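What follows is a single chain, given as structure tokens, in the form predicted alone.
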Amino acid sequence: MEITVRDYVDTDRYPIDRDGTARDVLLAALRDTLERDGCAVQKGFVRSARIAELVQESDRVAVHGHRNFNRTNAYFTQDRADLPATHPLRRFYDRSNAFVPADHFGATSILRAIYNWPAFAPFIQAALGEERFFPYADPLADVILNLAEAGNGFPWHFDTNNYTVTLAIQNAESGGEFEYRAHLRTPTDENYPGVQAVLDGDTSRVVTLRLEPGDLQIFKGRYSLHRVTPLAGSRPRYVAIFSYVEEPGLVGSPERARQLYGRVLPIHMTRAGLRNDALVD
């Protein structure tokens, strides 16, 4: 079945597939919002009438989600016994989630079709103003689905990458709000007192978003502290993640692939300079 992306993406509202004034105005507004807030949401990017098909696709692949549970601080680093217990580097929280790897989104996948749509990546690149912008070559990680269930959530953290591009597909019955404190740190200033204040409950400059199915979010999370509040109810939360990188042909490490997706492919071993006969799943 050939998928026509324009049937899914609301190109009347978001004319990203054609040059012209409307696209230029849209991009200018996006750039301003990202510069100011570090976060831009395109409400109803996917047509509401087609959301059910994305939910069905997510339901089909959810069984392949790899679940992992750990405790982490906002920086994904090890404990620092030389620092006070209240320091952000020493504040650890439970983190639980599941990711469906990219190789479950094949030729009949709507999400894969959006990612591969010739108009999509240039639009995202232009919005972010990134000079180096390439599709992620990792066969487990270019298009993935985050699956979160009751009790799951993402505690406060900074991303290890500069930006994320996500599509909301289904919300849990309650919880799952996206909260962020924009521009809390910089490349030259970690602002630990400011981070500690948020961790201690200061919400004075925290923005709360309730993303709805079909919303496309572009978020600069390396310098903005953020979290997803715990979920409740029997309905899982589905969010698709579209991944781009700064170097062509890039794939993840074997350690990261195993942690996030529960398995390692020969390409991960080869790129890491390891022997494929050492690959054990």
Ligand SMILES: O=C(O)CCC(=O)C(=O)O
Second form
Amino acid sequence: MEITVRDYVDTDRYPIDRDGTARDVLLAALRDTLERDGCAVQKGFVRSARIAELVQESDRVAVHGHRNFNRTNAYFTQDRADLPATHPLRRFYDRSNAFVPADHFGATSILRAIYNWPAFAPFIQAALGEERFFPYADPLADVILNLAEAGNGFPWHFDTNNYTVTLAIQNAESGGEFEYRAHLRTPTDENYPGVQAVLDGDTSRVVTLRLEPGDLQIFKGRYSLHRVTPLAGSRPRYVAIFSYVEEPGLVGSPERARQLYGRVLPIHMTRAGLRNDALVD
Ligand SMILES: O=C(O)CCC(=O)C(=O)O
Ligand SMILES: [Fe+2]
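Target state, the form predicted together with this ligand; input state, the form predicted alone:
And the full complex, kicking off with our chain again.
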């Protein structure tokens, strides 16, 4: 069955597949918002009448989720015994979720159809103003599903990548709000006192977003501290992640594939200059 992406993406509201003033206006607003807030949400990017199909697709692949648990600070770095216990570098939290690797989304996948849709990547690239922007060639990681349940969560952190592109598919019964404090650090100033204040509960400049199924979020998380509030209830939270990279043909390292997806493919080994016969699962 051929998927017509325009039946899913609300191209009446978001005419990203047609050059012209409407697309230009949309992009100009998006760029302003990203510049100011580091975050832009396109509400109802996927038509509400079609969300049930995305939930079905997610339910179908959820069994393939690879669970990740770790204890981490906001920077994903090692503990620093030389610093006071209150220092942000020493504040460790449980982080857990599951990722469904990209190769479980078959030919009939709506998420993959959106990722492959010729109008999609150029729109995201223009919104971000990135000069170098290519689809991720990693067969485990280009389009993935992030699955989190009660007891799982994303505590306060800065991302190690410059931006993320996500599509909300299903919320948990409660919790799962996306909270962020924009521009809390800069490339030249870690602003540890400011980070510590947020970790200690200062919500004065924290923005809380309740994303609904179908909302597309572009988020620049390297300098904006963010978290997902704890989840509750039996329904899992589903978020799709679309990935792009700065070099054509890139794939992730074998270590990262194993850590995030629990599997390593021959392409990860050969690209890392390793022999395939060293591949053991
Ligand atoms: O699931 C989300 O909404 C965001 C999770 C997050 O911040 C991350 O994976 O870095
Ligand atoms: Fe993040």
